[in-house]
Every structure is written in C-alpha cells, then in structure tokens.
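Let's start with one chain on its own, the form predicted alone, as structure tokens.
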Amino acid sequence: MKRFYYITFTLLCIAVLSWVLPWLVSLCFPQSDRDPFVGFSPVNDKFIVSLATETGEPGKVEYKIWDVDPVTGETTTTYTTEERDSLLPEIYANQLASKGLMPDSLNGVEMTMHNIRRNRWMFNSQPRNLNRTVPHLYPLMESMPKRFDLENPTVALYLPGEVQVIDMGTNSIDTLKTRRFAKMFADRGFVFPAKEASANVTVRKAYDNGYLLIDANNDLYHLKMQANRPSMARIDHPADITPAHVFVLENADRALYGIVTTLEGRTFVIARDDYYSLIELPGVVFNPETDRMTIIKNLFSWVIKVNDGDKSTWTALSSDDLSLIGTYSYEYPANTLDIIEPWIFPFTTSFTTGNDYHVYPRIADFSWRAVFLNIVLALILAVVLKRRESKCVWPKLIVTVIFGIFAFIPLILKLK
C-alpha cells in the first residue's frame, strides 16, 4: 500500500509540475513580439508594413516603416510615419484631414469622408468564436420593423430536428408562426439538423441581414423574418466545394450577405443580388477553427490578414473584382523562451487555449531535445541513489527518462 502511495503521489506530482513549471518559465522570458500593420497603398500599388519597437521608455515605441512590392517582394524604401499617413490615405483619413493633406480625388475616386467611410469595413473571426458548444437556439430579429430602428427580437428559432418558433415573453411555442416557418423549411428542402447558423443579433447595426444556415446536406440557406414572416432562399454552390462555416455580414455597402468557408480550405464572399452569387477570395487559405482571420476593405482594396500561430500572411485584392494583387507574409522571429523551452521539457500541459472556451488538461509541445537534459537528470539521481542505497532504481531512473525534470523533483525529494 505503501508503494502505491508513492507511485500516486509521483505520477499527481508529474502532471502538476508538467503545468506550473512551464507557466513559471514564462514568466521569466516574456514575449514582447509586436505585429506589424500592413496595408495597401492606392498611391504607390505596394504593401505598407508598420512594425512598432520598444524604445526603452515606458509607453514610448518607435516604428520602422518600410513597403513591398506585391509581385517581387522587394523592399525598396522606408518611411516616416507622416509618409506613411499619406501613402494609407483611407485608413489615416482623419489625421490627414486635420492637416489639410487629404486628397481631393485619387485615381479618379473622390476622396470625401462620407465616400470613404461608406466604402471602409472590417471583419474579424477568431477561432474560440467558433469552438465552443451552442444550443440550437437562435433569436430571430425583425428585418422590416414597422419604425425604422431595429427592435430587440421576441422570438427565437428552436432547431434541434425540426422547426419551433419560441415566444421567449412567454417561453411557450408560438404556433402560428411555426406553422409558418415550418413549412418555408420544407417547401426550400432543408435537412435536419442544422449543422451551424450565423447571424448577427444586435440593434447596433443600420439593417439585418438574418441567418445564414447550413442543413445537414451541407446546402446554404439565408433565411430572415419580414413582416412577422419567414422569408427563405437556398443558394447554389459548386459541386466541388463543401461548406464548413459561414459567417453573416451587415455593413455599410450593404454589397455582401456574408462568408463562407469551405472544407477544402476555401474562401468565398456571397453578393447581395438576386442569384446569391459566390465570388471566391483568390490566395486566402484559411481554416477558421485554428486560424484567425482579419479583413480590412476600403475604396480600393481589401487587405485579408491570416494568422496561424507561427506567421501571418496578408492578402491584397482588388475592391473591383476582388481579382488577387499580391500576397506578404512576415514569420514571428524566435524569442529566449521559444529557443529554451524544447531543451528543457519534454512535454507542457495547459488547461485553456486562446482558440476555445473549454478547460480540460492538454498535453502538447512534445520534444525530443529535452531527452539529452533528461539522461543528466537520470544520471544525477542515479548517482544519488546509490549512494543512499534506495531501492527499486531502474523504474526510477527509466520514469526520469521519459519525464524529465517532472519526475526528477518529486524523486530526489523522496529518496529513502
């Protein structure tokens, strides 16, 4: 019995110190990487990279300011941020505007702010939006209020293998309106159940543009309340493509329903017209379970920024036809934690990550460096073990082997 308390208390001590000691590394070698800002400029056709340094102040940072060209990747001059306020002319409208350094027109397009902030949107999605757990429940908005403001919704969706409409005044089914819906659903052919539904449910927005479902035969549908009635279409896809998520979306332009991503790793935009068109983004590879994705469109251009961990590759393309104009991508140099951290554990457990919400233990960051720190450690306690005459010695001393340093802590403070 003994003995089986003391392989317990080992393995508990293995997997705590297999948590906190990685964690106290960390804090020791913190990671000051800064991301740099792209844009892309209308004035010169090149990428605009802003990467802000430390200066050694507190709150002070300077920035080094330097373009690429979209086809060769070169570099060819630096800036001074007041250049790079005219090169950026959209982004940085109010600040060149309280100059007197805005343009009247630039490539033909006036440059007013109302037609710039018309133009301007920006879109983000990140990974924990999306890996978590929901229930099939979802708010229904009015799209055509009888006042011109947007009303909080009173009823909500229920789709668990069939439509319900809930009154959540009084938490009971409204039966009228399901009736109403129910049928909309079959006479448009969608399966049950619903693998993901995408709106944007707020009254901070100018108009509303409803759900944008995916059946359980992965067919798109956009489905919205109007006049207290459903209103439903389903859109067309290509048959080489299987959609994943979509997300809705409701600017100022009002030219698009929304995203979808595809299985295959695709992008596409939906156009708001009569056909529900899909317009691909060209170059944009992106996975938004593990990725996060930012997109920033003005008069001229969109620039789509992808991170996945280790990089972040922007994408430009033209706001005419959203046809591809270049790609850069800038690697995270290595830090002293990134570069010390594989010699020294063999492993690292965590409990929560930024792309979910849950918490359990995770096991990652597997290294083999560590196995060279792992043989000393295993060598020292040997040494120790002998000279105390412990027994049991080679488990001991194959468990500091495979665990490191874990295992080396709890055994040299249980010698017998």
The other form holds:
Amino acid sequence: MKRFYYITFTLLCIAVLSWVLPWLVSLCFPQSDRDPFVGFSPVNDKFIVSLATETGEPGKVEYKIWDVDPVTGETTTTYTTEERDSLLPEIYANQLASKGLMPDSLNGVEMTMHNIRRNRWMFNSQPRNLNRTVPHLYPLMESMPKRFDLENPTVALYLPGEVQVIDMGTNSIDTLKTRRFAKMFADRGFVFPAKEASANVTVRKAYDNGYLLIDANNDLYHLKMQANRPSMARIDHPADITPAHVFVLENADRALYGIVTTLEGRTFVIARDDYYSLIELPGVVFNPETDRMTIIKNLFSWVIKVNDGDKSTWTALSSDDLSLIGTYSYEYPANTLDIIEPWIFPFTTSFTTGNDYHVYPRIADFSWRAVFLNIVLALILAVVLKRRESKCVWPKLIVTVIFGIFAFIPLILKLK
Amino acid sequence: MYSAIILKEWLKTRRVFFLGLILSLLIAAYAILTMNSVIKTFGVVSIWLNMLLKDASMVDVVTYLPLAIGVALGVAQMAPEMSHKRLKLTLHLPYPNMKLIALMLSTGIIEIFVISVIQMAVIAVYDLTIMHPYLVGRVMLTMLPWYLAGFLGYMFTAAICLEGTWRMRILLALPSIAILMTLFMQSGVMAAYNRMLLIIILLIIWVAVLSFGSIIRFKEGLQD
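Since the one above is the form predicted alone, can you give the form predicted in complex with the partner chain too?
In what comes next, the whole complex appears, and the chain from above leads the way.
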C-alpha cells in the first residue's frame, strides 16, 4: 500500500505538472500573432494585404500594406493606408465618402452607399460553436410575425425520434402545432433523428430564414414557421456529397439560404434562385470542426478566409458567378514558445482548446527533443538518489527519462 | 464496533453536516428565487432562451458550495484525529485499520452524498415545473462536476489531515488545489464537463489511496 501511495502521489504530480508547467511557460512567452487583413481590390484585381506590426512603442502599430497577384502570387507594390482605402472602396466606403473620394461608379457599377450596403455581408464560423454539447431543443421563431418586427420565439422544437413542439411559456406540448409539424416532417420524408439543425435565433436581424436541418439520411431540409404553420422544403443535393454541417444566412440581399459543408471537404451555398440550388465555392477547403472561416462579400467579390491554426488562406471569388479568382496564404511565423517548448516538455496536458467548449484532459505536443533534457535530469536524479542511498533507483530513473521534468520534480523531493 | 465507529464519525461531523445541509437548502432557495424574479420580470421564456442560446445554467450560485462542504466535512472529521495524536487511539481499536479508515471515509462520503442529492432534488423539482426535462437534465449535468468536486475535495482534505508531516501535507495540498481548480476554472459553458465525469469519479476512488497511505506513514512514525 505504501508503494502504491508513492506511485499515486508521483502520478498525480506528473499529471498536474504536465498541465501547470507548460501553462506557466506560455505566460512567460505570450503569443502575439497578428493576422493580416486581406481584401480583393476591384480596382487593380489583386489581393491587398494589410499587416499591423509593432513600432516598439507600447500600444502603437504601423501598417505594412502590399498587393499580391491572385494568379502568380507576386508582390509588385507597397501602399500607404490612404492608397489602400482607394483600392478597397467597398470596405473603406465610409472613409472615402467622408473625404469625398468615393468614385461614382466602378467597373460599371453604381457606387452608392445604399448599393454597397445592400450587397455587403459577412459570415463567421468558429469550431467552438459546433464542438460543444449542443442542446437538442430548438427555439423556433415566427418568420411571418403579425406585426412587422421579429419577436422572440415562444415555442421550441424537440426532435428526439419524433416531432414535439413545446410551448416554452407553459412548459407543455403544443398539440396542434405538434400535429401540424409532425405531418409536415412525414410528408417531406424527414428521417429521425436530426443530425444537425442551424438557425440564428435573434430578433436583431431583418428577417428570419428559420432552420436548415440534416436528417439521419444526410438529406437537407429547410424549415420555417409562418403564421404558426410549418413550411418545409427538402433540398436536393448531388449524390456524391454528404452534408456534414449547415449554417443559416440572413443577409440583406436575401440571395442565399445558407452554407453547407460536406464530409468530402467541399463547401456549398444554398441559393434562392432555381428553388434551393446548391452552388459550390471553388477552391475553398474548409472543415468547420477544426477551421475558422470568415466570408466578406461585397459588390465585386467574395473573400473567404479559412484559418486552420497554422496558416490562413484567402480565396477570392467573383460575386457575379462565384468563379475562382485566386488564393493567398499566410503562414504564421514560429514564436519563441513553439521553439522552446519541445526541448523542455516531452508532452503537454491541457483541458481546453480554442476549438471547442469541452473540458477533458488532452495529452498532446509529444516531443522526442525533450529526451536530451530528460536524460540530464535522470543523471542528476541518479547522483542525488545515490547520495541518499534510496531504494528503487532504476524505476525512478526510467520514469524520469520518459516523463522528464514532470517526474523529476516529485522524485527529487525527499519523500519520507 | 461497526456501529460504534459510525456513531463516532457522526458525532464529529453532525454539526458540519447540518450546517452544510441548511446552507445548501438556502442556496437552492436563493437560486429558485432568482429564477422566479427573472420569470416575473421577463417571463419564463427568457429562462429557456438564456439556457438554450446563452448557456446560462441559472444556478451558478451553487458552484463552490459542494467543495466548501466537502472540505469542511473532511476537516471536521479528520482534524480531531490528528490533534493530540488521537489517531493513535483510533488505530488501536479492535477493528482492522484499513477497514476502519474505509468506514470513516464512507461516512463522510455518504453525508456529502445526502446533502448533494437533497440540493439537486430541490433544484430539479423546481426546474421541472418551468422547463422541459431535457433542459433540467442539462442543468443537472452542469452541476454534477461541482458536486463531484465536493467528494474530491473531501478525499484530498482527509488525506492531508491524516498525513503526519507538514512537509508531505504541503506536497499533497499543491496537486490537490491544482486538480480542484480544473473542475471550476476551465469553462462556464453548460454541460462542458460531460466527457470528464467518469474521469472525475475514477479520480475520487483513486485519491482514496492517499488517505490509506497517510495512515501507513503515520503508523511508521512519520509525524512532526
């Protein structure tokens, strides 16, 4: 039992130190990776990259701005911030308008603020929003409210293996709505359970597009509640894709219902034209479970940024037909922590990551480089244990060679 | 002997037990009154939407109480054993030492379990009147790590109190604090600890070894 006690104590210390020590080291070397802002210029048809860099003075940054040819990837010119504003008139419209520099038209398109705002939207997806214990109760908004303004939902859908519409106010099943929705789900061929349901439940939007759903057969559906009645459509998709995640869009131009990503790594938008047609976003490699995505759509182009943690890739598509214009990638430079950590720690433990909302121990960052330090620590431990005339020297040394500094600290302590 | 040992442990811990129980009921009542107040001001739908869209469990006030009760029970039960070396007398009782420690720990665990279940039941019964059982389940899963932290805090406190040397007490306290921190400081999102619940339960059982080890060390004369 006594040996088991010491083993338990040592293992607890290894577990705790493998979490605490890397965290303390990361505090000593804070990461300050700045992400460049990348837009696609309709003026010179090039990516315009703006990167904020430290000036040396606290809190002050200066911008390094350059262009990148979308086909060759070559940089030809650097720019000032004023020049950049003129090259990206839809993004810096307010700046240009305030100085009276806004062009009347560009590439034959009228550059009024109304036109710019109406054709501009942004979409953002973070892995954390998917990688969490999602509640399978879905608040359902009324898409055609009696009064013009949207109102907070009063009912919620519960889809365990059948449809239940729950009246949240009375905490009871709304039998009439349940009957109507159940019939609609059955008529459209929805197979339970629902794999995913996506909506933007908020009144801070112009209109409500309801839910996009994926059923157990990986089929796509669009569901809305209009005048207390269900409106549901089955969305046909190519046979060679398997929808994995859906995102509802409610943009001012009302051109799209949402975004679909597939298990095959392809990304589509669901267009309102031609009754729910799926249009692929070419050149976009996006896994919403691991990558962050930002789409900035404007009059002339879509710029889609996908960040996989190590690098960001921007893909520019034409707003007219969603054809690929070009891509630009930016890899983050290795920071001090990334260089030092593998030489000190054989592995690290963490309980959370920036990519999900789950808490559980994750052992990662295994490094063979740490074996050099581990051997040095084992030699120091061997000398100390010999002086103390300790028992069980070899197992302790082997543990130190494997677990390094995490085992060295509890073992060097004179436990008696 | 069996019932005499349980009675001895009960006499040591009954005050803390009742204090913990009353405190738990008061905190549960406070959580319920807070929800009632939100319902009267914004309607019951706002509770649902806060839970579904903003991950608000509405019972955050409970968070640290089970841990405090676990630690207090551990101190109330084990500290008297160490004062004036009374543990020596306990260990001289005509009952196997390891079984004796297991019985002592079981008494504390049962008391924490009773307090936790009563508080959870009070909150669950109220929640069931205003929200769907599925949501109530999510609230309970959110609270479960806090209650498990109470058991874990109790186990660590018992091991630390039963340890005979201050040096080892400090060494035991450091990983204990770090492990307990992981149960609270990692996420405020509902049901975020679902994947860790089994690990915490296994850890509670495993950490019991430390109390038995402390006793063996005590018997070997490792005392300040």
